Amino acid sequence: MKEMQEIQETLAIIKPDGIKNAIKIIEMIYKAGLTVKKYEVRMLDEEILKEHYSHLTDKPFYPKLESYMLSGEVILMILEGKNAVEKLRELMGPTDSTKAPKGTIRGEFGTDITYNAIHGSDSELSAINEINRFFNKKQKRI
C-alpha cells in the first residue's frame, strides 16, 4: 500500500538574481503541484540574514552571500502541497547551479553556488522556523 503524502508548508525565497525570472520560477512551482499560500516582496536586512544564515556567518564566503542577499528585493513565499519540502528541494536542484540539471530552477536560472536564484527549506523543522522568521515576526521594513 502506498504511503500517504502529507500536506506541508515550506518557505521559498526567490533571491535577487532570480527576480527577473520570478514568473517562470513560480510557474515551475505550480506545475510541480505546489501552491503559493502567502507571499511578500521586500528587501531583507542584515539582522534577519545573520539569523537565517547563522550556521554560515563564520565562513569566509559569508560577506559575499550577505552582500548579494542585500543587493535587491526578494520574494518570500509560503508554499503548500503534498510533501512540499521534498518536492521543492527536488525542483530547485543542487545549491551549486553549475551542478544543477536543466529543468530545475537552479539549472535554468542560477549561475553558481551563491547566485542560485532560490532558497528552500531543507527540512520540515527548518520550514517551520523559517516561516516564523520571515512571516510571523515583526520585521523592520527598509
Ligand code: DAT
Second form
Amino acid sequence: MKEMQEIQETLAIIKPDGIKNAIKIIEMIYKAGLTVKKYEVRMLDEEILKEHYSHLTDKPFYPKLESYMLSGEVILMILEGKNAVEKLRELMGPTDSTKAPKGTIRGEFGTDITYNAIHGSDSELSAINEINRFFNKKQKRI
Ligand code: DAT
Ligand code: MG
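Could I see the form predicted in complex with ligand DAT next, after the form predicted alone?
The next block holds the full complex; its first chain is the one shown before.
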C-alpha cells in the first residue's frame, strides 16, 4: 500500500506576464491545497537565469526566453503541501499555454509556449535545488 503522501516543498515563479493575475493564481494555489511558505518579489538577472535554464541555454529560443524573464518583476514562492511538486505541475498545465486546459494556470493566464505565466519545479530534486538557488539557502546542493 502506498504511504500517505508526504509534505513537500516546491518552487513556483509567477513570471512577468503572470504578475497582473498574481492574486488569482495564488487563490488557485490555495484551492489546490498548497500554501505559500515564503515569497519574494524581485527582478531576476542573466546569471541566475542561465543557471535555472541550463538545460535550454543552447536552444534557439533562449534569447527570447531570457528577455521575457528579465522584462519585469517576478514572484518567487516556496509552496508547501502534500505532494506539492506534482500538484503544482498539474495545476500549471503543459508548457505550451495553447495546449493547457481551462482551469489550469497556463490555460487561464498564459498566452503561448513562451509567455506561460508560471514556473514550477519538475521533480523533488529540482525543487530542492531551485529553492536553494532562489532563496540562497546555505544548504548542501544535491
Ligand atoms: P516547463 O516550464 O513546463 O518546465 P521547460 O523546463 O521545458 O518547461 O522549459 C522552460 C521554459 O522555456 C518554458 O516554460 C518556456 C520555455 N520553452 C520551453 N520550450 C520552448 C520552445 N520550444 N519554444 C519556446 N520557449 C520554450
Ligand atoms: Mg521546467
